[in-house]
Every structure is written in C-alpha cells, then in structure tokens.
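Only one chain is given next, in structure tokens, and it is the form predicted on its own.
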Amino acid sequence: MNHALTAENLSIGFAGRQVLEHVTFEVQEGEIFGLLGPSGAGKTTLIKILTGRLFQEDGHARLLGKDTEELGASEYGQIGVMMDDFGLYERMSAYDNLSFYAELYHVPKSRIDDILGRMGLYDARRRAVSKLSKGMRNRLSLARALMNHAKLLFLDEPTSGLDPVTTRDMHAVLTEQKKKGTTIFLTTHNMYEAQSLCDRVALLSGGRIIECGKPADICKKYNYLNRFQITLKNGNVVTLDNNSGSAIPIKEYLEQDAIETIHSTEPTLESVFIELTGKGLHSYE
C-alpha cells in the first residue's frame, strides 16, 4: 500500500526544550491515522512540520511523495488543514470565507451551499465568523478544509470543546470522507474518538512515539489481566479469568438469569497511555 505521509526521525526543540525527538511513522493512503497525546505533547508542532509550515532540526518527512521542506502549489492544492481558527476571517461571513477559498483553489462556488448544508451551517451562511459559536466555527473550519476535495486532511483536535451532538456529526463527516478515499491525519487527546474513528494510532509522550498500531491491537498487547467482570442482578460483582475454567460458573449464572452486565477487562488506549507514561491524556506536559 502506498504511503500518503511518512516521517523519519523528526526532531525539533524550542527554548532548550525538546518538543519532538526521533518521531517516526507512516500514514497509508485512505486510512484515518490518529496521533494521541495530551495537550502540549507536540501534536500541533508535528502538523506544522508535516505541512511545511515549520522545518524540523533533524530527520525527514514526505507528503504525497514530496519532501515537506519543498512543498509547492501542487501539493498544497491536494491537502486540507483544520487547526483552531486557522484560515478563518472574523469579519467575513461563513459564505464569504468559503467563497475566498473557492477562488483560491479554483473550486466552483456552487459547492459552497452544498458543503455549508452538509455541515449544518446553511442558515448561518451570512453570519460573520465572529458571531459564530465554538461548534459552528469548528464546522466552518472543517468545511474550509474540505473545499478543494483534498486527498489528505490534517485535523488538529477537531472536536475539542464541542458538545456530543456536534462531535457525532463531525465524526459522520470524517467517516464519509474516508469512504471516498481521503487520507486523514487526526490529532486528539480524546480516547473514544481515537478508538472509534482511527484505523491506526500513535501514542505521543515526551516528544516520542511510545506505541503505534491498530487501537484494538494496542489494547490487547497490554491486556495482562484478561478477565471478565460480571455484575449480577443482586448487585454483586464477580471477576473471572478469561479461560475455559470460567465456562461453568458463567453457564450457571445464565441459567439462573442472574447476569445484569458482563464485560471483558481489556484496557483502553487511555489506560495504556497512563501505564506507559504515568500521565493522563488530559494532563499537560
């Protein structure tokens, strides 16, 4: 499978602090790749390097086959970037913001109303960006990133601070984009978002990639306990080993209609991250 993005031993520091250190990974075409780490871990800095807005001190990165230090109009015309309010003009309306980018990317303006409607912003299309809520601004930022039918999307914590309904809607849009073949590089500190959306994730801590792979595979790798936790209808909680020796008691509970819930105890990405680093995904470094 072809790689849409590769990073090899990327390193950079600011004011005596090493922000990224020997970061290496690859993103395959058509996948959603998640970079998971706490705020302040270096995720935004990495996106800036990968999109040619910042040059690393050491290492190499390639985007769509081109060295990121040599990106030109051809490459920029094939990517979309969503970072906070990056690229939004406060005094202009939602429609006029997208109209500006339609001209920049030579995209038919007939696309604007369609994409505003898909993002739930059609009724607010004439409203100035400064008058939009946090959720509406995020959706407009994503709409702008999608204007040029990008082959590769960079999304920096796209659902940070959003309500569950808006988050769900944005996840639906990203899933649609993946089905169309779009490659998505997503940074987040939201474990559920990474686990539900991403084909593969990399865990970033202290400027280093400490684990990388499919979310389910990473969780299985650190599943030392490998047990079932059963909550009975009488309120008791029973923990059993996940092996053939537990078959008889589970069968008996089922025959007695005694089980309220049953769960396996495999770790989450967040619990794995805490185990490896001693820090939560919502902590600051």
Ligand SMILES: Nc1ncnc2c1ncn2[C@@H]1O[C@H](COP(=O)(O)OP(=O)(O)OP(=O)(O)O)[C@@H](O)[C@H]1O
Second form
Amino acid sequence: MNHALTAENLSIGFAGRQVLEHVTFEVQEGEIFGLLGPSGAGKTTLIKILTGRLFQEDGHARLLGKDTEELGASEYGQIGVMMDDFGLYERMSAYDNLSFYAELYHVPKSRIDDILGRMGLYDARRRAVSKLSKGMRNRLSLARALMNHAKLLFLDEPTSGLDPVTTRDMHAVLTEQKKKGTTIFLTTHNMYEAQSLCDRVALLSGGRIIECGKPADICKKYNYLNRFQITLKNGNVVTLDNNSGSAIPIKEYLEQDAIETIHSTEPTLESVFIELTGKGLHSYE
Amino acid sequence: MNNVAAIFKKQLKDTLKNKTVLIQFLMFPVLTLIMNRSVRIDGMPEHFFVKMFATMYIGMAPLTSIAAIIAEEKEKNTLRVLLMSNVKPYEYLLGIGSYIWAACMLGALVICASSDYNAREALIFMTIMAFGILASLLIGAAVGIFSKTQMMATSITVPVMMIFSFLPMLSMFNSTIAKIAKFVWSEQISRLLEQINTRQFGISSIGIVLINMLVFAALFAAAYQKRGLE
Ligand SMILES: Nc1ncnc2c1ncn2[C@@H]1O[C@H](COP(=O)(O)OP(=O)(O)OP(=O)(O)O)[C@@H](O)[C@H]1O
Ligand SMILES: [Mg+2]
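Alright, leaving the form predicted on its own aside, put up the form predicted in complex with the named molecule.
First the chain shown before, then all remaining chains and molecules of the complex.
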C-alpha cells in the first residue's frame, strides 16, 4: 500500500510557543484519515504544513511522494483543499465561483452543474455567496475542492457548525468520493464524525499525537474504561467498573429489585481523549 | 497564460458587483464628461478639466483599487486557496494588474473622448496615461502586498493617494511645494499632459516618471520579499 501523505517528526512553534511537537503519522492511499483534537491543538497548522503553505521548523513531510517544501503545479493540480474559512468570492455567485476554478483546472463547464446538483446547491447557483447560509457555503467550498477530481482531499473541519441533516449529506458525499479512490485527510472535533466516517484517526493534543489507529481498535485498547451505569428506582445513578468487583453490588441491587435501567458505557474516542488528556474535545488548548 | 486570463475574467465579474472599486473606475471619467459639457469659464486654460481629472484619476483609481483587491483577497483567504490551486504568484498579480490597467485605460479613453484632442494628441494622451496608470499600479500593489487587511490597505492608500493626486494642483499655487513636487511622477505626468498642446516634451519629465517607476518597482519587490502573497 502506498502512502498519500507522510509526516515524520514535524515540529513548529509560533513566538516561542510550541504548537506541533514530533508529529509522525502516515495516510494510506484511499483511506479517510481523521485528525481529532480540540480548538487550538494545531490541526489547521498541520494542514498548512502538509499542503506546503507553511514550512516546519523540524522534521519532514511528503505529499504524493514529494517533499512538502517543494510542491509545485503538478501536486497542487492533484489535491483539493477546503479550509475552515472557506475562501470563496463573496460577491460572486456560487456558479461563478466554481466556473473560475473550472477554468484554472481545465475542467469542462458541464461539471459545474453536476457538482452543484450533487451538493444540493443547483437552485442557489445564481445567488451571491454572501447570501448563502453557512451550510451552503460549506457545501460550495467542498464542491470547489472536488472540482479537479483530486486524488487527495484536505478538509479542515468540513462539518463544523452544520445541522445533522447537512452533516449526513456531506458524509455521504465523502463516502462516495472514497469509493472512487480519493484519499481524504480531514480534521474535526466531532468524535461521532471521526468514529463513523474515518478509517483511521489520530488524536492530537498539546501538539502531540497521543493515539493513532482505527477508531474501533483505539476504543478496544481502552476497554478498561467500560463501565456499568445503573439507574436505581429511587432515582440515584451508580457507576461501577466492568470487572468482577462489581458482581456483588449488582447482585444485591438485583435481589432488592432496585434497578430501573442498566447500561454498559463502552469507551468512545471522546472518553479515550478525556482519559488521556484530562480534557474534552470541546475544550480549548 | 490561461490562468492569467481566468483571473482577469474573475476580477471583471467581481468588480461589476463591487461598488467601491467601480466608483473608483467611473468617478473621474464621468466627472470629466459632465464638467466639460457644462462648465465654461472665460480665460479657463485649454483642456483644464481633462488634465486635472486625468491626473487625479491616475493618482487614485489604479492605486486604491489594486491595493484594496489584493488586501481583500489576503484577508478573506481567497488568495491562499488560489495559490493551492496551482496558480503562481506572478500569474495572479499579472491577472489582477492587467485587468485594472485595462479598466483604467477604458476610463482614460472616456476622459480623452470628452476632450477635443485630435487623433495625434489623443494617442499621446493615452500613452502618457498608460505609463501613469502603470506607475500607480506598482505602488498600489506594493501597498496591497504589504497590508494584512483591507483596513490596513485603506489607511496607507488614503494619504499616499492624496499626496500623489493633489500635489500637482497644490504646486500650481505654492512655489515651495512645486520644488518638491518636481520629483514626483504625478506632477510630471501632469506636466506631460500640459505639454500635449505645446508638443514640446521634456525629456526630464519622462526621465523622472521612469525613475519613480523604478523606485515603486523596488518598493513592490521589498513588500513581496517581506510578506509574500500569504
Ligand atoms: N501564524 C501564526 N502565528 C502565531 N500563532 C499561530 C499562527 N498560526 C497558528 N497559531 C497558533 O497555533 C495554535 C494552533 O492553531 P491552529 O489554528 O492550528 O489550531 P486548530 O487546531 O486548527 O484550532 P481550531 O479547531 O480552532 O481550528 C493556536 O494557539 C494559534 O494561536
Ligand atoms: Mg483550525
């Protein structure tokens, strides 16, 4: 299996503050790779380095086999980028925005309407971007990233601030794109997104990758986090570890007929993250 | 070249909806048309409004619009996305610059058409305007590249443009200002426009304009060196 992206010991700091420290990972061709971390963890910074817009202070990164400090037209022609601030032309219509990129990428104009249709933006195509909702801009930004049949997509928080329906639509588009063989590198602070969409994830905290692998494997590794949550008939909630030590209290509750509900709480990426950092994904670094 | 053309076209579509830039392009040509038709004062120098507004047009329109456009693209990150779509910095600058140059030349043509220059004089007028606009573009691009936001670009362009566009007028009334203004391109452009009637072009005027352009090109290079297009 070839690597679409590799990062080796990447480090960078701003004004004496270390933002990324020895970040190492690789993204295989054709997978959806999620970078999960709270606000300020350095996700956007990492994307900037990987796309050659910012140079690391230490370490190496390669994109489609090329050193990211030496990217040129041929690499940029093969990637699609959707940044967290969209970068759309506000006064121009949705159609004109895509039409401009169609010209830059030498893509036939017929593709614009196809993509607009697929993103559910066809009816809004003549509207100025400034008059589109956040969700529509998001989809337009993704549409632009898809214009050139990119081999490798970078999506910086593609679904942040979107309603669940739009999020599901975006996920469907990304899954479809993956089936066509596109490699996707995305950042998110939504652990459901990471868990349901990504083949592999890396957890970024304090500028370091603290865990990397398949979401299911990561959760399995921290299976000791699995607990029982018991709601008693008197309204109290009791949490017990999932081990033999809990057998006796549970037996007693059962004998007293005191249990209303009983759940096991398997570890999620979020609970693993909190376990590892003491902080949630929605905290700030 | 294809990318330059695409950027040129994009900018055309965008400015048609950008009132502040559009006003820059149209204000002085329209003003010249109106004033030339409606105001006649005895003893008024020949082509008075044409020369005055042409000088102001050169000093303001190219400078402020290119600075505003580049700074806006930086602030809104559209430029960053462009550069990641295999557009090279020089292609971008060439696309935007050639567009504004062409738009301002159209404006200059309107100013020229409102005068009663004959064909030869009109050609000379347009040639002077072509160089004047280019010089203004260079300094405006330097400001745009240096500025991180539109606000910053505006706060630099306003005083710069005031100096360049009003210096020629002020030097008519004040001999001290005239002594300094002599070394400034806009004053020399104004003198060159003056000389269209006399047909005696000062080599020194042309020389000073060219030297000014070299200085602006150096400023532009320095701004680019410092900030790049990010
Ligand atoms: N150009 C810069 N100059 C100074 N500091 C910077 C710069 N870029 C990023 N930083 C700092 O680096 C840290 C990481 O920023 P980054 O934008 O990569 O975070 P993020 O993970 O993308 O956050 P978010 O989820 O909010 O988008 C932040 O503390 C930010 O202030
Ligand atoms: Mg970010």
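Residue numbers count along the first chain shown, from 1. Throughout, rigid core stands for the largest set of C-alpha atoms superposing within 1.5 Å between the two forms. What you see is a predicted model; the values in this text were computed from it and never measured.
Novice: Considering the two rigid parts that describe the motion between the two forms, does Tyr224 sit in the same part as Gln256?
Specialist: Not in the same block.
Novice: Superposing the larger rigid part on its C-alpha atoms, how much does the smaller part rotate between the two forms? Whole degrees, please.
Specialist: Rotation of the smaller segment between the two forms is 43 degrees.
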